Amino acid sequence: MKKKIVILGSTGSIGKTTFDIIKNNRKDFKIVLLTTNKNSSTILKQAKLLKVKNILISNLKQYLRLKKILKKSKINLYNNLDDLPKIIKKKIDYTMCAISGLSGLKPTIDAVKFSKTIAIANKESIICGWHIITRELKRNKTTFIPIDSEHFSIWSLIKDQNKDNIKKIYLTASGGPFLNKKNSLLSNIKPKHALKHPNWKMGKKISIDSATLMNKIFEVIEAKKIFNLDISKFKIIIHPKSYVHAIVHFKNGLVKFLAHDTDMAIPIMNSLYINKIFDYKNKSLNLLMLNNLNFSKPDIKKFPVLKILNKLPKKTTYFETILITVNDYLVDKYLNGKINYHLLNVSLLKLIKTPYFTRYYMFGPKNIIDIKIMVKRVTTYLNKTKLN
């Protein structure tokens, strides 16, 4: 019997990769719902190609455009992500949550309720709302699989292990496009250069986060929450080739690492075919790559945001929501030429220490509404703040 699949965010990078895997393995899977924000052309092509009966477009203008096109079609068209529980009324086998940003949190929580297995590739949802997500996972007996290559690797390495035996977990970072560039030349680096990641094809926002190493800060926070381990258990190391994604050092002396090519199809396929044998069309093992892994410690002067690791709270507070919102705001300013690369890094460290924000670090959000209110509060404050 074919596995029934939902892809939330099917026109983004992770969503497209998931769709292509299913397209190439139609005998094993059937998509029951695709969603996008406004990429109506792509989602329509996807739906027609695999005969998907339900598609959802959040953007009203694009929804109305597609509504005219699909007037005589048998495809059911929806506009509101809040309608997910009405669209999917019975438990389906697998949901890929690939909606970017905090707008993906509510759909992710809704998806838990109708999914036997849920794969999450949304950093913001896990960082700000893991305590809410995990509550729903337990309540609905839903299996969770992390999809980021680092977290999927950690999950694979420790899922059959006693957590008390874990000494240290290393998350690898490529170092981005400026790893070998002199620090003195980075202040006014243009966004077009920051977007050129040496190994991965990613969206603009995450590419900038990779250049500053902010994405690794987020990944440490995610890992802390997902695996319920103390922050002291995690360390970031530079690995320019992006071949090894995580290393686990156990107290018994063993060291395990997980390596694979820079292709997100690998963790996604393994999550779709969990506990089953499949053929990924593997290349031969690259011994030259293994002989030149080149691990090193990150340079705090080049990646000043690493100082944030010393400020991470042990329990869930508003710190995470504020950190994500401030970073999103600054990355947007940088991409639009409003601030330079130096200010992008310095402003982040400066802003999260302001009294206006630190007063919230003793409290935590109880639900999605609390998180949304804080995002609005932070954005309002930032819009009134002069960056220098």
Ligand code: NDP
Second form
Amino acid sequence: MKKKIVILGSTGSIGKTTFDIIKNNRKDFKIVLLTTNKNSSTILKQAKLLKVKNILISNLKQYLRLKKILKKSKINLYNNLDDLPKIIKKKIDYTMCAISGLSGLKPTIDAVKFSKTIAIANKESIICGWHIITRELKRNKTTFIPIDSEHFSIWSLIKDQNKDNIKKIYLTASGGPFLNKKNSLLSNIKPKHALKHPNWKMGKKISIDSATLMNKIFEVIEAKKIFNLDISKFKIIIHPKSYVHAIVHFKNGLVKFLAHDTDMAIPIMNSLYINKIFDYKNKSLNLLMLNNLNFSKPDIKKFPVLKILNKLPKKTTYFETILITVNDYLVDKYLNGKINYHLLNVSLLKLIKTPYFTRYYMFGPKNIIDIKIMVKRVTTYLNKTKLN
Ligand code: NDP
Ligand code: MG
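We have the form predicted alone; now please give the form predicted in complex with the ligand.
Below: every chain and molecule of the assembly, starting with the one above.
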């Protein structure tokens, strides 16, 4: 029987990759719902191509535009992500959570309830709301698979292992487009250059986070939460080829690492075909890829945001929500030419230390509403703050 699939954020980088895998394997899967923010043309094409019955467009203008076009169509069109539980009434097999940012949190929690398996790429949801997600995973007996390539690798490497046997886990970072650029030339880097990731094709926000290495800080927080391990177990290591995604050093002396091409289709396809045999493009392994793996320690002068690693609280507090919101705000300002690359890095470090925020690092959000209120509070504060 075909697996029933939902893709949240089907018009983004991860969403499109997931959609294309399904398009090429129609005999195994049937999509029951696709969602987008405003990309109504792409979602319509996707829906027509695979005869998807339900589509959701969050942006009102684009929803209304499509409503006219679909007047006589059999496709059901929705506008509000809060309606997911009304749209999906019966359990489906698999949901891909690929909405970017914290807008993905509520839909992810709803999807945990109506999915047998949930694959989460949306790292912001994991970072700020893992304690809520994990409660629902247990309550609904939903299988969880992390999609971020490092986490998918760690998950694959340790799933049959006793966690007490883990000595260290290394998350690899390519070092982004500026790894070999002189530090003195970095202050005025233009967004178009920062967006040019050497190995991965990703959405804009995550591409900037990869250039500053903020993405890797997020991934350490993500890993700590998903695998419920102390922060001291994790290390970041530079590996420009991005061929190895994670390395696990066990206490018994064994070191295991997981390598694959820089193609998110690999973790996604493995999550869709879990425990089944399938051929990923049927390519033979290029062993030369394993020469000169070239691991090195990250340079804190080049990537100043690494200092945040020493500030991470042991428990979930408002720190994560504040960090994500401040970084989102600054990345947006940088992408829109309002601040330069130097200020992007420096302001982040400064802002998270301001007393207005640090007073919230002692306690944490209990639910999504708490998280939303904090995001609003932080954004209001930032809008009134002069960056320097
Ligand atoms: P994109 O920006 O390419 O896509 C995001 C998707 O979410 C789009 O479909 C977008 O719609 C939709 N969306 C964005 N904001 C909203 C909103 N407010 N309401 C409803 N829908 C919304 O992101 P990526 O695919 O690159 O990343 C998705 C998530 O996965 C992120 O959290 C990212 O950190 C994570 N991730 C991504 C990786 C990658 O390789 N790209 C790797 C590992 C993790 P629209 O098209 O209209 O904008
Ligand atoms: Mg990653």
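Positions refer to the first chain, counted from 1. So that the term is clear: the rigid core is the largest set of C-alpha atoms that superpose within 1.5 Å between two forms. Residues that one form lacks are left out of the comparison. Given the structure is predicted, the values throughout are model-derived calculations rather than measurements.
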Pull up the moving segments between these two forms: at least three consecutive residues, every CA shifted by 2 Å or more, rigid core held fixed.
-> 282-284
